[in-house]
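Consider the single chain below, provided in structure tokens and representing the form predicted alone.
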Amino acid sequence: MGKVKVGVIGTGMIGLGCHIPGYLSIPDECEVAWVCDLLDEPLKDASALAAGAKTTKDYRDLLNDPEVVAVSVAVPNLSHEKLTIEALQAGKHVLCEKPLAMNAQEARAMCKAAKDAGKILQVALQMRFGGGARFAREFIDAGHLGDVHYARAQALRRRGVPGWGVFIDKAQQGGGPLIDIGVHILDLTLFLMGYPQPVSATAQTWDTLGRDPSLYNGMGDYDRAKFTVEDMAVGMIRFKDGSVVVLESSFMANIKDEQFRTEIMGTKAGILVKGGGEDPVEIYTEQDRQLFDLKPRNVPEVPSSHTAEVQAFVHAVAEGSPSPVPGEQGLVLNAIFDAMYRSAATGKEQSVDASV
């Protein structure tokens, strides 16, 4: 195979800032052949970034191009299912932005379409490609944590409601911080744990702060009357192997410091993996009845996990290897969120159906 020719559907912040630069980072292996958006300005910006790419406002133009073998779907969540399934049925491999879908039912249909087409469906969950995640995965796979039984995952912003796009609109987004940023830290956590099978979940959500027009927001203003998602969600997920994950996620919370981290505890040691910054990994262990807090010095340096994610997709397409982030794992996440939202609505623990 020569260069992998790709089309990018959606040239907003994620498409323009992550997907297109990721493809452009490997020009000897990949070519951005098409960019697509409904709006003139982002489409113009994308065309300037990906010099030579054809532009269109109709995604079917790039799906009908036989030279295009892979597609990025970087549009609001509401359109993930439709565009991904159409791309797969057109014979394209797909890198779909997170979360995979609005709910598990949609995610299930997308996984089936990928299987029927014999094409790669990758979910754009970049945190597992970071240096801290790579180090931690090798450390855990080597058995240094022992049997993992508990994890505490946090994606917490103090005042961080996105003031652009459709992030406050449940009808188009499917949920708030749980499905937007909680998806990243939960995926990282489950990736490090080997993606155990979820059984049930219980949760609570709140929306008081997000609807209050008197409160400051650090990510731009928005119409508080149109805020229909949760501003904070907290839940507990049980897994078939007996392990438990507690997940906290917020756009707004009265906390001191924002947190983006997961702490995984096993029978031999524990490990903390941060979303970025200095000392991305810390290890807590014991030897000869002495307690040690360790900070590894050889954590791999990954300049951009977004770029690494896109490169992994291109390599999988070129080599015919399995999806680096399988659609089925995106389905697991959607199924967990479905159960958490049902639990918050009913006040009762809910079962998780992640069957394909």
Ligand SMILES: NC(=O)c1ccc[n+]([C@@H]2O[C@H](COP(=O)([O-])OP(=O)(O)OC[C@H]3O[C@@H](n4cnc5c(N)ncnc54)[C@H](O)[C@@H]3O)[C@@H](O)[C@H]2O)c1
Given for the second form:
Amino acid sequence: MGKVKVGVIGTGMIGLGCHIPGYLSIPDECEVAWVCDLLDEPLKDASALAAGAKTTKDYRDLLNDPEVVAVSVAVPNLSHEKLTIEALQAGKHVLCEKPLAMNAQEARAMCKAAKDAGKILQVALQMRFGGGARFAREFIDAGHLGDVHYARAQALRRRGVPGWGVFIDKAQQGGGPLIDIGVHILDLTLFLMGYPQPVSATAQTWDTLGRDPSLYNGMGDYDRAKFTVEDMAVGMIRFKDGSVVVLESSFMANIKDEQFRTEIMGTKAGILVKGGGEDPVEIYTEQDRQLFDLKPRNVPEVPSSHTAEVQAFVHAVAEGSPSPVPGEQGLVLNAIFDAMYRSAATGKEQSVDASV
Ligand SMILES: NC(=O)c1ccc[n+]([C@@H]2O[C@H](COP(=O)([O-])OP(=O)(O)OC[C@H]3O[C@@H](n4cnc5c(N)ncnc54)[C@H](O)[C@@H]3O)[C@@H](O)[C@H]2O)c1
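And the form predicted in complex with the ligand, for comparison with the form predicted alone?
Everything in the complex follows now, all chains and molecules, and the chain you saw is the first one.
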């Protein structure tokens, strides 16, 4: 196979900032053949970055190009299902932004389309490509934690409602911080735990801070009257193997510092994996009745987990290997969020249906 020719649909924040640079980082292996956006400015920016790429406002142009073998779907959540399914049916492999869909029903249809087409559907969940995550996964797989029974996952911002895009609009996003950033830390957590099968979830959500026009926001301005998502969600998820995850996520919360971390606790040791920073991994263990906090020194350095994710996609396409982040795992996450939102609405624990 020659170079993998790709099209990028949606050249806003993530399409322009991560997908295109990811493809451009391996020029010998792939080529950005098309960039597509509904708006002039993002399209202009994308065309400047991916020199030589054709531009269009109609994604069907690139789906109709037989030379394009793979596409990025980097548009708001509302359009993930439609564009992904059309791309798969056009015979393209798809790297779809997170969350895979607005809900499990859509995610299920996307997984089915990928299976029917025999194409790769990869969910853009980049945290698992980070150096700390890779190390932690190997450490856990080697059995060093013993039996993993509990994890505490946090994606908490103090004042971080995205001021761009449609992140405050439930109709276009499906939800707030839970589905937007909770998805990252929950994916990392479940990836480290070996993606156990979820059974039920209970949760609560709030929106008081997000709707308050008197409050500061650190990520740009937005119209408080149009804020229809939650500003914070917390919940507990039960898994078939008896393990439990507590998940906290917020765009706004009265806490000291932003937290992006997961702590996995097993019968022999625990491990903390952070989203970034100097020491992304810590291990908590005991030997001879002495407690140890360990900091691994040779964690692999991954300059950009986004770039690593895009490269993994291109390699899977070129080699015909399975999806590096299968659609079915995106479906698990959506099914969990569906149950959490239902639980918040009803005040009762809800079952999780992640069946394909
Ligand atoms: N992986 C991450 O860390 C990460 C970070 C930010 C956003 N995202 C995800 O990426 C997606 C987009 O978010 P964003 O921040 O880039 O938003 P954005 O608003 O900056 O960009 C989205 C772009 O898609 C374009 N668009 C919408 N519908 C289109 C269509 N039918 N055809 C062509 N273009 C279309 C819009 O004009 C816009 O330019 C969301 O699903 C979001 O959850 C992921």
